[in-house]
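Shown next as structure tokens: one chain only, the form predicted alone.
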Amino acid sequence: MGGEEVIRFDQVGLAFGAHVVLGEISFALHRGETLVLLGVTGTGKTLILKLALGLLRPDRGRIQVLGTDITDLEEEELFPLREKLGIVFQEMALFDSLSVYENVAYRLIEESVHGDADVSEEEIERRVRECLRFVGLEDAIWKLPEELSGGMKRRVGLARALVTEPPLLLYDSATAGLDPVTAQTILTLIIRLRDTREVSALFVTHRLQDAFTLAANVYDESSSGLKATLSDGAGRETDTRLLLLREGIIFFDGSPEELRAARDPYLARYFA
């Protein structure tokens, strides 16, 4: 896919001690792109997320974030590119004290309140609504976190990452420990704001069937669901990539038809 790039690792290597985690990463992900980070665990996956929020310093190599070089910046330099992503992880950690519509808004209220940023409060309240309205969850805007289950819990994390409309998403094991409905659920979601509002997206998981999931299916408007694209080798591209780790390098970078036709073993093994 091309187009511009919003992330970039150009011969990233990272190590703690003698034990080297990643080395030698490149890869790039361009606007509008999924890109599915898999392996086996221990493999960095988490790793490169924290890399490209700046959490972490690279040994040697380059990473640029939204066309900023991030790979020397100072903690509090980072802060403003922070505030362009949006962030997912799997545990959501929405504060216990606060209403959704509370937790939701925090960003914007902090960005109003100590930022530079002169949003209303009516103009908060509509975003969050319409980021609610999007997770299906505008109904339980005054509960609290532990009136929730924790696939609510999970959408009202994805919900908070949508309301700056950050045009980058990072997601870590944003379906672990749900169940299949409601993991459906999710990637349904995330498949919906990469074909309806075109937003970039490093996706992290362990579940194959996630990656297949995100990578063989569109969102259909007409049903507000997903339609299948791959089964049958035609149908629109999904702008989804498949990036596989081993042993601290890429062993795949790919799309799924380009997986489905490779013949190497590990490869095999482990999509079996």
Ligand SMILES: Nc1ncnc2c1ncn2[C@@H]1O[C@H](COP(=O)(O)OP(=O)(O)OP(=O)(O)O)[C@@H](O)[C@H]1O
The other form holds:
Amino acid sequence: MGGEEVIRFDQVGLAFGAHVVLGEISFALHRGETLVLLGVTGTGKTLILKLALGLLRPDRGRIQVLGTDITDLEEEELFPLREKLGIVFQEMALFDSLSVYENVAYRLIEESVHGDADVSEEEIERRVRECLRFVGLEDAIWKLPEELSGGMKRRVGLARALVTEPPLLLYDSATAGLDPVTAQTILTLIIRLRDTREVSALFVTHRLQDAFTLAANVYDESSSGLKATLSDGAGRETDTRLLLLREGIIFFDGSPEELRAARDPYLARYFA
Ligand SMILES: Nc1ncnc2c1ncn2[C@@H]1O[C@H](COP(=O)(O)OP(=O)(O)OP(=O)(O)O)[C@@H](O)[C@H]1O
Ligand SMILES: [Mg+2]
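Please give the other form, namely the form predicted together with the named molecule, since only the form predicted alone has been shown so far.
Zooming out: every chain and molecule, the one shown earlier first.
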């Protein structure tokens, strides 16, 4: 894809003491594209998201997000940029004492109190309901997180990320710890977002099956479910590309077909 870059890492390096986690990371995510960042546990996937959010600074290299070089920005300068990002955290991180409504509305309320956006209460409730309807949880609006299952919490997390209508979504292990059916529900929602709105996404996971599901399916309005693409997972029709992180570098960058065809022993083991 030759579109505008929404995230760009140029030779990014990060170490903790003598432990070099990211040696040299370079990749670009283009508008409308979904990048699936694969890697086994501890390879630095979450760190890459934290770097993209400016929560951590790299030791080396440059990072651009939505056209801004964030590498040297101060904390306050990052706020307006973070407002344009929707994040689905690895740990659900919902506020336990707040209702589903308050959790999802949180950023809108923050913005209307501290920012320049003046959003009325009716408008906030309308948008919260719309996002909860999208994830199939409008009925749970007045519940507390403790009354929800793990999968429901994950969906509330997704609704919360969507409420500001961000052009860029970051997903950290969105399906981890979920049963196969619930994981499929979450992936269907993510594919629906990808295909019905012009959002770009960085999807972090260690699950290869998630990568293939994202790359090989489109959202089908008539069945409200997934439909396999004709090209059998090349990722072109779905604007989805795979990255594999290994030992501090992007070890692979390409389509699922190319990943399958690569006769690399490490990749073969990753498949096994
Ligand atoms: N603040 C920190 N101080 C020291 N080491 C850290 C810090 N944060 C992360 N690390 C180390 O960096 C490595 C990568 O961590 P990261 O959380 O990005 O892994 P991950 O790929 O997201 O793994 P998982 O799939 O388990 O979520 C780990 O070895 C971790 O111990
Ligand atoms: Mg992680």
